[in-house]
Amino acid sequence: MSAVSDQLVTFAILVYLIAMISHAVEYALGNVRAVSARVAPARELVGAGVGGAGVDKVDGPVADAPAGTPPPTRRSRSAGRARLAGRIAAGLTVLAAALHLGALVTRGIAADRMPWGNMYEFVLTVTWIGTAAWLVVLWKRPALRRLGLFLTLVMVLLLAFAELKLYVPVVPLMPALQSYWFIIHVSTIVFSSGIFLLGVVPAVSFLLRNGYEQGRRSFPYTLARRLPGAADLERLTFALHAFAFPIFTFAVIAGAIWAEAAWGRAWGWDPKETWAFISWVVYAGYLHARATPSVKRNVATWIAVLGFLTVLMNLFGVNFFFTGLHSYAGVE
């Protein structure tokens, strides 16, 4: 079962990669469709004279399509191919999520426990939660499909890093973790972290798209030219964080209760405890800033991005650079 799990992780990474390429194709071909939409109104002005909109008659090449724009038939074909690529990408993401889940299940069977006992398994689970949450968002809001390009990119990078750098063989759960609190505390941490992982994708996308809508045409703002509107991205960012934060709060409280039972103290400023508290403060600050009318939405969103950086620090930095009672990563 352990070998099957390892193979399924590899297959999942490959399928996520193909899904990312398909999303990239949709993203690239979507430019032709956008040009078509901009050209159509200009052509309608030809010979119109001064109308209700107060537009003078347009003559000559000004009303024509930009140089190099494909004819309508080719634009229609490109738009159709873009939609097809997007649907293929969504289907491949579902397949990758199924392979990903299979890897988790077989890993758990091989270990005879929940697959959260080390850093490798934790990353596998968090990324699957992020993907599953994305598929729910995609089902409810198909117009946000182009965000899948960035989501699948994150999945490929994190899973490849986990497989190459974090992998450890299946081992029994150490005695300190053999408690029912293991399921309660770690499951809620994993779930909330997966939602935070998904939430940072529309957060960064909003910052780019908002800059683009404000007229910034330099890199990296041009990457957001074909993303959904900034307002939609910002609302999605808030919804995901507002959903995940209470679960994360419960996870921190459950961890303190477990620490009291296991170590005789609820809080000892262990590195992981400290960074979990930092993450909680930053995310609370984001929600407070988001609810404050005087705080600009881009400022609040930057706080959300900072919150995810603290989560990454807790996941990777603490495990690699610090030692403490939570040193269960299983890697050197």
The other form holds:
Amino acid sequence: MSAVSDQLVTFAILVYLIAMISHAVEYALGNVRAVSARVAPARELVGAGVGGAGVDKVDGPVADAPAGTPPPTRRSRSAGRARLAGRIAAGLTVLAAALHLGALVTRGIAADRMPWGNMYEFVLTVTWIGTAAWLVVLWKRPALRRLGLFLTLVMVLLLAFAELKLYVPVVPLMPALQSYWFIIHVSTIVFSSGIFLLGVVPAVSFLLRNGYEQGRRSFPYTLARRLPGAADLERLTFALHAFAFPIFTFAVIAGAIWAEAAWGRAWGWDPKETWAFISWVVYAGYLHARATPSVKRNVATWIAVLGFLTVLMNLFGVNFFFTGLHSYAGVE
Amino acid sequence: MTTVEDRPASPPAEAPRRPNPLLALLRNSWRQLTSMRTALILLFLLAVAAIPGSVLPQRGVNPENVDRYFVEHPELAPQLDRIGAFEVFGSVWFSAIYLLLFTSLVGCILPRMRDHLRALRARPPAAPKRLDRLPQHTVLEAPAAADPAAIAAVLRRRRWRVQVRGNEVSAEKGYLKETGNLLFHTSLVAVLIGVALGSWYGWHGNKLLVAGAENAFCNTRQQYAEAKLGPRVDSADLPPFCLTLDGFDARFLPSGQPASYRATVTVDRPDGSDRRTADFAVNSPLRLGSANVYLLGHGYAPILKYTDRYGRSQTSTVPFLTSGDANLTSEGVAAFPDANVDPVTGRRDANQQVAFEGLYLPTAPDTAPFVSSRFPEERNPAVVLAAYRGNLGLDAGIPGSVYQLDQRQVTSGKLTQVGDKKLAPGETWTLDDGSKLEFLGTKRYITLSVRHDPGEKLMLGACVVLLVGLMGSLFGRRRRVWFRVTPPDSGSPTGGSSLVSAGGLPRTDHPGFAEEFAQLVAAVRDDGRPDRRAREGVE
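Okay, that's the form predicted alone, but what's the structure of the form predicted in complex with its partner chain?
Whole complex next, starting from this chain.
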């Protein structure tokens, strides 16, 4: 089972990689108007995921296309190809997510527990949550599909890093982790981290796009030429963070309750706890900044990006550089 | 000419009401402090100030690492210590930031609470003159019977707060957002109060407990290796109970990774009453009501019997401490300061004291070097000891560790090494002066943390409220709608029916408001209309 899991991870990385290339093709071929015109294409994701059958059907109602549709020029042909590439990319992402889930499940079966016992398994789960949440977003807002390029890039990088640097064989849990709080605390931490991970994609895209819409045409901003509108990206950023923040808060509280039972104190400024506190404060700052009209939206979004950096620091930095009570990573 | 008249820009009416400059300063500072900008800056500072607490070792978390830092950075460490860098979370600057933040918070939520209480009792405001200027607006053609009272009933059924004024209906919904927001912020203050209660009225101590009735421990200040009592706690306040370690069960995987720990203890009062046995483990502490006992670690205490040159023997059970090694390689020292007392004179010679320092290996390797254990269980136990004779320096009155020899005595030559040896249980080592050391075996020990924190319940309750409030604050949405019924106008194209114009205003970001508004308008239009389908067919 453990070997199956390892192979599934490798396959998942490969499929994410191909999905990323498809997204890149879509990105290279497409143009902005072709995307923004398609406002309500329902269920295309399901069609692409289940098989080719549904794809043709949803192609028809290009909902709000202007009445005088231009003749099939070279440009619109390439737009059509871009759309196809984008759909293939979305379908591949579904496939990769399925393989990824399979890897998690087989890993859990091999270990006979939830697959969150060390850093390798943790990263594997966080990235899967990120992908799954992305697929939900994609289903509800297909117009945001181009963000998939950045998402798959992040997935490939994180999963490859996990596979190469963090891999540890399957072992049972340490006594300190043998508690039902393990499931409650770690699952919510994993879930909220996954949503924060996803949330940083529209956040960075918004920062790029916002600069682009304000007329900047120098390097990183040019990347945003074909991204969805800044306002949509910003709203999605907020929605994801507002969704993840209470879960993260709950996870930290659950961790404190567990820490009381395991270590005798609810809060002890262990490095992991300190960085969770920092993340919480930064994300609270983001939500406040977002709710304050006098703070510009791009300033607020920068705070969200900073928050994600603190989450990364907590996951990687604290595990590698500090020793503390949370040293279960298996990366000595 | 006065200075006031030199400033034509200021309106003349303000001059006589010029406030006391001190009051103005105070008021302006208060406004600054309670502004969102300041709160954001303080939040940011709080996050930044916490970083050194994770980068530098902290006394509250790991005092040994702080000592090591002092040794490794002799120049820098005292400087850092002066600014509280090793006690970040109790330092003046960290406290200043969070106290300012909480002051700002209280200053912000108190007026909002007042306003919100007012808003909860107030009636929804009158409709604006031009409903068509609102983000949501529609005019619907309704039958003559559609009167404000009927519209109000529709809204009330959908749990809007409704006020009818003449031909206008005002309604508002989503007060939960502000309620939740205030609950969230108030519970933050409650969490802080819980922390303060815990640090004032709480206490905790750490204890190393060796198995056996002769090593029983009673909960008094003196019996703790280290204890911290809150400023409002006296030594006499510690609840009286005693613990005896009866057994300790540790299981390990073949790889050496621990699989489970369980300690069995006898609990009683100092006078021996209320005796009972209890089990506890990592993650399931022993809860005694007046205090909780947590299992932190475990190890082995070798039993060493030393027979001095006059034939008098002493037995010592010495806990050897692990240095974080998973296979429980442990270090320790067995000191016999009262060895070699001359039986004739009865005098103790301070230069004939004996100590053994070295390692205990639960599973020693088969061949040298004997420096680390191969497995955490006792499969091939051995002590590897160096014998020292001379002055141990214990009489100087300088407090020293019982787990280490005083290295000053060794370097000054007052204490000299007289050989070393590896001993398995039952083996005896005869030293150069004819004295003997016998390794009898080991006993288990556990390390415990005994704690009482009266603030925890408040913190837990506050955290529950905090979460509920946070949800309300993030997902609640305040919005207002108005309906205005215009009486039938004979000249209008609609003939005999009245017009109802409706407007909606989301007071917070609410992407779904348009949909909700449309549904509401449809409900008002179709209220009590049996021929709804037919009508929609006509449209």
